[in-house]
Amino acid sequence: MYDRIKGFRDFYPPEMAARREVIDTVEDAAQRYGFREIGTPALEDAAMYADKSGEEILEELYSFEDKGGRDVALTPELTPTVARMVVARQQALSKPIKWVSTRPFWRYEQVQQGRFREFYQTNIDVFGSREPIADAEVLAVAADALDALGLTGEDFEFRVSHRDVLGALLDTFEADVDRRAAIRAVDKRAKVEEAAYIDMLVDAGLGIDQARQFDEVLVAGTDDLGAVREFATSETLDAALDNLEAVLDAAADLGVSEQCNLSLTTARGLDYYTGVVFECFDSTGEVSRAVFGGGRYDDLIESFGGPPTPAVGVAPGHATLGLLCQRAGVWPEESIATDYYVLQVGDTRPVAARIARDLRERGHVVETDLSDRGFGGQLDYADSINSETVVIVGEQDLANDEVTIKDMASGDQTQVPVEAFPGAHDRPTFDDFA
């Protein structure tokens, strides 16, 4: 007996049915805005990640040398891959490019609530527009998806910030600050003790008093961006604040202002983010991690050898999204459903097969006996797969040119002329013939 590998999961049919409903709902929301589905590989050149995040990132990945001597990695995220794809066909693609995909990713990291070593995300990206409406549309797609899942504004919130605001504020201090390390510290602010957070800012180059002052401005700015403007002025800071306000205004026009909250202590840990960033959180705090996040990454395409191309995206993670849905009581029922079971008694397969074929052509889920069961065994199986209707095709019925239609919920049944079933009905049930 083999055990499942730690951090990887099995999904049996009932759970997979619920997951499929969630995936379809999220993708449908994106497709209503014109996002087009793409497919991407599971393996990429490991250098693509090392070049962007440093060689140390490979310790967190499933990376190895393949049989051709190439250093490769199982993809830990999609953004570098879609950046590569845009560069490969940059002249042929009409802009803005709007793509969506759902697929698994892999990271070798500590397994915890909502975090696995194999995980699934729906990635939604826009390339080729730096307008605030593009950021707002990504937020709107995410909000529409959550709404379609049955969640309300009381269940979640979007915490919206801007990476250039953080960078410009750091530049106001007379200190040699490692901006990347400081922003990573901000990203960990809610996950560590205050003293540890301040220590990380100090390690990044701020003095203790400067670190505390920096944090005070971030907190004040969460309530009022005017407090940030009063603290410091620079062209970079003013432009970032103006852009942040423009995105929030556009989000309001798209109907998602109630879900968006200013949060300058939101930073996103990945280095390629350049502008507006945001994370979605459970409003109650019961799901302790970010449900998902996203933001703008305007420099990534150029870093892959393409022309300057603005980009913004979001990636709902299905593990944490599932935790939020379960907490809010809107996770789909984990069950399978079957429209029809065609039950055979005796030598009736040709007629049973014709009925099953006719029902499937109408788009219904239809099962028949594959195990040479008797009448009782077939009926028990039909019940186990939640069949709504059982069509009994028996030798005695056929002798009278009939079949029996049984409603599994009530147990009621009736005889129907075999040539009249399914007939002109799109979804024939007991009630159509009773």
The other form holds:
Protein chains: 2
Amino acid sequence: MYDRIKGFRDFYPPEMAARREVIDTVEDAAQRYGFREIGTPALEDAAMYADKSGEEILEELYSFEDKGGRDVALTPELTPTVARMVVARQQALSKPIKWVSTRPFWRYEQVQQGRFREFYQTNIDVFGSREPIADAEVLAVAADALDALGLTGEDFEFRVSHRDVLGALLDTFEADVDRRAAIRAVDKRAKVEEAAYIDMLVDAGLGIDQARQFDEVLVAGTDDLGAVREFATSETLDAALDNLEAVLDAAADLGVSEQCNLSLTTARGLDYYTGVVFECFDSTGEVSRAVFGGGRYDDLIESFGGPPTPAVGVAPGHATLGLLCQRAGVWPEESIATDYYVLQVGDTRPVAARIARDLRERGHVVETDLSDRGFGGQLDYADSINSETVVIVGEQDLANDEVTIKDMASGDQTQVPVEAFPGAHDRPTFDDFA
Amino acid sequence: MYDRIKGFRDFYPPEMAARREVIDTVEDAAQRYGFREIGTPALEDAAMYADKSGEEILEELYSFEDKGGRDVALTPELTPTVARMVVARQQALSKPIKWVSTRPFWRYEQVQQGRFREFYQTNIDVFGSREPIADAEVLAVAADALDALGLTGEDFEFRVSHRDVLGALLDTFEADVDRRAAIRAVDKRAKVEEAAYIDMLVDAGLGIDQARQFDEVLVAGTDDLGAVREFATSETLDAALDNLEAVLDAAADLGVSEQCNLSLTTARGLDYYTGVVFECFDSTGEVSRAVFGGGRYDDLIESFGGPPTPAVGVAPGHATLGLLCQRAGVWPEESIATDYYVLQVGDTRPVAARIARDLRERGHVVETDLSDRGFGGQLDYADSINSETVVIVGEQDLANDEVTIKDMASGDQTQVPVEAFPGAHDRPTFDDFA
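Write the structure block of the form predicted together with another copy of the chain for the protein whose form predicted alone appears above.
Below: every chain and molecule of the assembly, starting with the one above.
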């Protein structure tokens, strides 16, 4: 007997049915906006990750040397892969490029609630537009997906910020600040003690008073961007604030203003973000980590050797999204559904097979006996797979050219001429013949 | 600039759309028979493969030691994984267990036409039934899937054989035969010179005359199983022949007799098959390898530490299936489809956004401008994404409370009151307003 690997999961049919419903709902929201599905490899050149984030990132990945001596890694995220794909066909692809896909990713990290070593994300990205409407469309897709799942503004909020607001604010301090380190500190703000957070800002180069001042303006600016404009001005800060306001305006036009809240203390951990960033949070705070996040990464394609290509995206992760749905009571029922069970008694297989075939041709889920069971055993099995209707094809009935239609919810049944079933009915039930 | 890894593929939207259509069609065929989707991990304990096939198998896999010192392998096939999952929940799962899933697998092997290092399969398996109807149902699902793809009996055939017919026949020779080696020789029969094939049988323990005799009876038995019964009798041979005939009879009841041809020279390469085996071949011979195959593997679950659990399955591979579809001219068109483009001119975004939202709520694919393009640029873009209908929301029209509906195929257009669009129409087109 073998065990599955820690942090990896098996999904049996009832749970998988619920997961599939959620995945389909999220993908469908993106597809309605014209995002097109792509297919991507599970392995990439390990240098693709090490070059950006340093060799030490490989310790957190499933990286190894393949039989041909290549250093490869199981993809921990999709963004570098789609950047590579955009660069590879940069001439042929018309802009904007709008892509969606759902697949597993892998990281060798600590397993905890909602965090696994194999985890599934739906990635939704726009390449080739730097307009605020592109950021807003990504927010709108995410909001539509959550809405279609049955979640409301009571359940979640998008906290929206802007990397350049943080960066330009930091530049207004007379200090030699490591901007990346300071932004990472902001990203950790809600996860660590205040003193530790201030220490991180000081480590990034701010004086202790500057760190406190910086945090105060982030908090004040979350209520009102005017507070930031009053605190300092610079060309980049003004441009960033204007861009952030334009994105929120465009989001309002797209009908998602209620879900979006300004939050300058939101930073996102990844280094490659450049403009608007946002995170989805559980409004009740029961799912304490960000459910998912996204943002603008205008420099990544160029850093992969492509032409300057602005980009913005979001990537709902299905583990935390599932926790949010469960908390809000909208996780789909974990069960399997069957339209018909065709119950065969005696030497009636050709007729039973014909009926099953006719029902399947109409698109229904139809099971028949594979286990040589008797009447009672088959009825129990039909019940166990939640059959709505059972069609009983028995020798005695057939002698009268009839079959029996049984409604499993009520237990009601009736005989119908075998030639009349399914007849002209698209989805015949007991009621059609009673 | 990074390259993708050899033997791995990127799928851009037009090709992915065609692939998705084929995958959905195959899965849908299985789901109509009540096969339920499962989700499975990409990595497994490497011992799961090495224990069955020897350490040398790991050279053909993407196997490595993870950061925690585990010997792991990227899954080269699904069967060991589903066997592990059946064993893990053997008490809770009601029989028969009918599972389907589509996902990538990985093997470190030579790349050639229709063979990649990352390849996609739809696995369809039944556990817990040893009845011939279960084998027949698996054949019927495969036949229904190919039929739904537009393939006919002119395009493909299933060559059906039985492992125990081969085994029991070998037992009738007075020789010390390595059965696995002999069966592997039969599997190679069509791929090597006749002399090499006979040599392989001799290496497996048959005398040279016995090898020729064995092959003659396989060929004669392919026309008529009676020839096998005449050549030799034994309890296991008779039982195997009876089982093979019962499966073909059941397949006929399920309406797939035309697609199934007896072929005792079909053996399947994998060691774990125990009963009926079959391979799908291109009837024209243009796709020279088997398109896919399947069969019965009654001993695998027990060898994984579970209770005796008969099993039968099939696994269409999407690379060779794609070649067959292309050869037969039924590969789906590689293009993207868009229902509506909402073209916005001037300061009309709130109205354009409302119209786009209403159309998306009706389930349609709707794009709008993300690139601040003018009228002509937007119309070109709408054309490039194959929009069926363009809704033009212009300032002048709006001053008259109208929008323009343009049919992209004909170029015809008409004005309609903005409040009437989309109105009560589920899928409004130019024709609804002309």
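Only residues modelled in both forms are compared. We call the rigid core whatever largest set of C-alpha positions still superposes within 1.5 Å between the two forms. Remember, it's a predicted structure, so these values are computed and weren't measured experimentally. Positions refer to the first chain, counted from 1.
Every Cα shifting by 2 Å or more, across three or more consecutive residues, marks a moved region; comparing between these two forms on the rigid core, the sole such region is 1-4.
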